[in-house]
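The chain below stands alone, shown as structure tokens; this is the form predicted alone.
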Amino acid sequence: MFVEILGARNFEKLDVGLLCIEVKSAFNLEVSFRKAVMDFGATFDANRLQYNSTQILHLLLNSGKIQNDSKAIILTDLDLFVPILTYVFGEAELNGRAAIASSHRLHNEYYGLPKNEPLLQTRTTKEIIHELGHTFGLIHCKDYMCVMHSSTYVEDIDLKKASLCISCKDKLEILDGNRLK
């Protein structure tokens, strides 16, 4: 089992290799990085100005990009969304093979603040494990410093660690029978 980071659009804020690093850090399993061409037009809804993230993972599901053996997740800067909600930073297939990250809201500048690539590589890297922790079979924690607690807020992201809680690692089921520690 790896871990594949597929870099769809504009990414180049982000050191990539040390995302990498971290993600293998919280998961114990080999990570890449790779750049994605997949076209987004259809998932695109013109009234909302936004994309639709589950469109989004059907359409990674079905692409034939996913390797197997693998989980991958979508990096982007793309608008996400669900009909549910206004906005997304991120879904994942619950126990599957596919999620999606965006950056779109994670960018101080797009609060009004000023520019932060430090604090927007540490957002995107929790949010990217947080993903990647749904596709394990995680589910939210109540733990607030846990990265898988849910993130309404950006300030919500900002709270939590770049790691899992003792409880989440015990959930979290490794399919060679290893466990997380």
Given for the second form:
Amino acid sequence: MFVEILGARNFEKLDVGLLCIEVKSAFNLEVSFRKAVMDFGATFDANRLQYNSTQILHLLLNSGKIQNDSKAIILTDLDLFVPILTYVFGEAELNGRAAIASSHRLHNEYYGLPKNEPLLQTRTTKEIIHELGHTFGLIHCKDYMCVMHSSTYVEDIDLKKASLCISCKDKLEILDGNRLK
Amino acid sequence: MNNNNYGILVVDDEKIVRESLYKWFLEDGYRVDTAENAAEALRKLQSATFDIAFVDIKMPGMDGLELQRHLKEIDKSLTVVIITAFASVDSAVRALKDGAYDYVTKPIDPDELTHIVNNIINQKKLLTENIQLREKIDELTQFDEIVGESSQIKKVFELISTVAKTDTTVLIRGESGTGKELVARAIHAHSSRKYFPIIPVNCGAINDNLLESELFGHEKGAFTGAQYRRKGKFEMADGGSIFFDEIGCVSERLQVDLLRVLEAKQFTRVGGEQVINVDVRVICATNRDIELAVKEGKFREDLYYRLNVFTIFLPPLRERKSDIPQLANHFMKKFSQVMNKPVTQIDPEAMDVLVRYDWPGNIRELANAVERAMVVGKPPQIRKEDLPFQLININGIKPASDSIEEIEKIHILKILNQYNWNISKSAEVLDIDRATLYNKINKFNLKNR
Ligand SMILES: [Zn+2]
Ligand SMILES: [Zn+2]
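Pass me the form predicted in complex with the partner chain as well; I've looked at the form predicted alone already.
Expanding to the full complex; the earlier chain stays at the top.
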């Protein structure tokens, strides 16, 4: 089992090497990064000026881009939504193979604050680990320091760490024990 | 306490809405089911119990308003939240009058959704678990991050226990490095607010304008570059606690704002008009002489009285030296886990040095010294040589005589070592100017290391 991060659009500001290392240490498995060319045009909602993340997940699952024995997460900067919600930072197939994370609302500039690239890097890392956690079957965690805590604001993301709490680690081991041993 | 003890039923004729909400609540750990019309909803409520129902107001056949009444007939304790499009807010208001808990408009702000569900669940918890909760807090009497057995620290434990159970504002005082934030966290962790966050705000670290927006948040367009609404620390702490470190640093303008929030428990975001209510417990800390600041007119007296309801004084480490061995061992164990280094012992000679040192930087300085020793030293022991040199030097040097001059020399050397021979800092601490310090260094022929 390994994880692939698929860079699609404007990830150049991020240190993807560091990203892979941190994701790797969160789940203890091989993580690699590659650039992926994907056309998200069909998932664009012209009324909302946002992209439908659920549809992007389907696109990814049907694209043949997910290799055998792996999970894939798209890293993008598109503004994402799911139909009933105003926005999402990302989405994942719970206990599945596909996920997406967007840096769109993770930039400080988006909130009228001075640019902060290290902060963007940390937020993106946390968001990627969070969505991947869902693909491993983890649900939201009560511990607000845990990366699996549900975050609806960037400030909530800043509160948490880029790692799983002990109880989520335990759960991950139970869910996926054989692989980790 | 687990979410999956709580059930949510989503009733909407749109498949995509059902699916999205289903997934959202599933990830939050709830037991969740969906129904595409009123008949199905009623059937499901009869065969299983739910705590919350999200009901779309516009559905073919029986609409949300009518369904709400029928649902309530089956289960009085069910909480109904109405989902509406902007156009039908009027009827949503009617639903509220009929006993719906709240309504949300499509598309729903994720934060609003989370907030509503949390509020409902917490109310339900309070009702059913009031007694259990109280017992649990009583159970937790150890403060695992605060270490020591001296009478001074035991007194602190006692005060934490007393005040944690109340909602009183607490002022924690003590030199820097004495662990004021740990005490704030302990108070929070032993209060009934522990399921909500404690939000720390370091008042000394940020400038005034930024602090205002940090605390209260801002609306879209509140100032140049504010492209989006931002939640402030007060809002984030809702239900929990807010911890103001270095409260003595807050500007006079913000003191006024703070006073207002503390009195009214409500505020508006910067550039906003909507009044936001919060339920927050305030814990503050300072290492400054705040009474002097009040006297000098730099700190508002009314705010001072509001903050200074219950005070906890943290003793400096030099006044509770008997705790040093236990603290040092605590940090050793902690760092050996973090660094994955099997250090299991502090050599008696090294411990003697630690106990004799005065620790102007208090516990933080002790933690740093132990950490450093573990980086440079070899497992399984921390030895005297592994400790920062200034500790060893200070303890190694004894005045050759009791003359004032000899004591002055030793004292200057001690301060210089302590501040790594930073002349400006040492001069400041010694309360002499730099030129005088240079003269003394020459006169006593003092040398670095
Ligand atoms: Zn999530
Ligand atoms: Zn967790």
